[in-house]
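Consider the single chain below, provided in structure tokens and representing the form predicted on its own.
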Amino acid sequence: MSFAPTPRALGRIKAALFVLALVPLARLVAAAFTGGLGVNPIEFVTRSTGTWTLSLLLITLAVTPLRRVTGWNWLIRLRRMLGLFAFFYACLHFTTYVWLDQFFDPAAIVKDVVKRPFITVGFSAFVLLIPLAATSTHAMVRRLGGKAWQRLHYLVYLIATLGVVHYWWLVKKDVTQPMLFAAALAVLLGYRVVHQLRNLSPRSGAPACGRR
């Protein structure tokens, strides 16, 4: 059954989502002040921010299937916030690496990006995420045009895939968690493929234009 919250209720949902998205950061800050970051604090922070970046990316990708399955079209109004929080945690993840791991040494960073494949993949995903965050406003949608904006934001599929590969190559041994992320991504992308195939026009054979 379709459900549509009132504007006030939707505002409360957005506020609650905003607070929930900040919980991982609050836990990291609390752990830093209580000695809860473990024997390797830099690795702990790097792993945590990276995991939440990937989690929020996948949650963002889950909005469209959930909207179609439930008929709750208002969910689409939460997607931008989720995507921006994914970028926020990606920035924290990248800053932790550049600051605490490489001490803002450009030569060392370039060498690391070139030398280690999982860094190369992760860096590529972060760079691709920047234009998506920069064009997330209504003004940028109007400036680019709907179709061009849509094509640009299809990069999120590549970014999520690179994120999973980055995590998988980083872990190396126990790949249980990366496998779970990979499985979730496969389901989300598979759903989109099936949806597009079902929407093939019997007359023209051209796929109907879909959304992320």
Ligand code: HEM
Given for the second form:
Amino acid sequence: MSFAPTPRALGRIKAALFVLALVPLARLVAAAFTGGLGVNPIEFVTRSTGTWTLSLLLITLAVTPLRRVTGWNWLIRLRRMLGLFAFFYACLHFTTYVWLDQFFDPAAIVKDVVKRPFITVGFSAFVLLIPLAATSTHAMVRRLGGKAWQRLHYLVYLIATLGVVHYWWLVKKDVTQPMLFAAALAVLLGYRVVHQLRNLSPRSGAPACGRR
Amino acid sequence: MLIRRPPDLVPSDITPQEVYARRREFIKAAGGLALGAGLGLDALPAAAQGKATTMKLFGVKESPLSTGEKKNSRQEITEYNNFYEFGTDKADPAQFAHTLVTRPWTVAVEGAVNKPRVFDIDELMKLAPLEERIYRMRCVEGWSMVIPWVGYPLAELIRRVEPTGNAKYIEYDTLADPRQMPGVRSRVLDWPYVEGLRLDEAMHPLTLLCVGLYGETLPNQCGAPVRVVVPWKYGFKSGKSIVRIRFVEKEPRTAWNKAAPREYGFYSNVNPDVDHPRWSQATERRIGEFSKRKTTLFNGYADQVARLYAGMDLKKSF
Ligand code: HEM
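Output the structure of the form predicted together with this ligand; the preceding block shows the form predicted on its own.
And the full complex, kicking off with our chain again.
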């Protein structure tokens, strides 16, 4: 069942996805105006943007497995937008921290990044996201060449892992939530490992969807 | 609302039926509270929430130990709580704590004392004159509030049970009943939640046996019906919904200290110079404020309590 949208339909799907990815932000803004951010609004915003950064990273990582499983190769055309939205929420998350948590105090930020392990890890993840976002255009893919671009973008595995570790280390005791994210990431990365091994193994039949 | 009346008059004789019925329902909701008029308790529905029921406390005196800082609202104090027995999210206690039954309630006081006893909550509430104590509360997570507690010094209770020479510390247990407390069914912490103090800390006039908030009995999510409040230590030292107080010779192993010994020391005095790996303790966000404040040693109570720690290395005994 190979479903492929027409270019026009794909455009509509992209537009819908764009709007959908802005819903979390819209809800935050709406809550801010209706007192819905609770007793500690700054914490609420930090957590909400952090959760959406990590969720969008994992959704981006789900595109390739989903494409292979369904055979819907056009899904790959949504991946860049999803990745950039992950970066967008990471920027909101980081801005919340720099502005509302540290009040633009560079010395305090440096000290914090060095001292608190979960901040160190989150900060590393954010810094590593920057080159990926910067090389997301077609022009950059061409300039780097497919191979080099691909190698650079393997960093996203590390970034997502750092994101989960960041979450794990920041909760006080109840690791239920970070565990769920860790499990999802394990499935997504595990799928790739299995896929690689199958392709390398000489006995395996022809891989269903090729290697891309 | 049990007012002394001639016994031959039934409340329904003098109260419109509808009001009477509602009142009966309310008294039932309050858990069949037997309120003596002399106790100075009157039944009043809780301000906003229909669920948890609190009652006005009468005869509460002001205290010179209160801070003059702006108080946090009742809403802020009752909707943002760490009370893991009802869930680990700070909104959980307000949502789930209505299942806590606070009457009947007893507190067993035992261990190295000459007069061990089980106190009934109504007796405990009359043990000493109630005072309003407006205290700063600093959470280890880097936020703070100003809270108008009602209670009396824990020392009042301690004196009555006469600690023996072996009593060097006290430990106090929070109720751990999985039927009333959904959080206890998960193993986030080693239940029951145990906290403790050195005896001289427990005897300090600032240390409160607390039974009320904002002039009413404690809302369930804030540790009803009786809790401890130690304003110069991080909030988790102030155990809620206390059922047992034990006098012991050795430093107790407390809940968070057991869970992560390198992160939470036995003393856990508020100290801007001793950082927690997750939270810088140099600053804090006062709930309701935009900018952060500088955290002060012993949460601003250094004048009263610093002498308790004379000669101690606060970085080692954190
Ligand atoms: C790709 C990068 C990042 C990801 C995926 C990420 C993800 C998250 C997640 C999932 C949470 C927890 C949300 C919750 O509790 O529901 C969180 C919280 C937080 N993050 Fe990040 N984060 C990232 C980068 C950063 C950076 C760069 C900083 C600061 C330098 C930062 C600071 C924080 C803080 C302060 C919290 C809140 C901790 C608390 O409320 O106790 N994060 N982040």
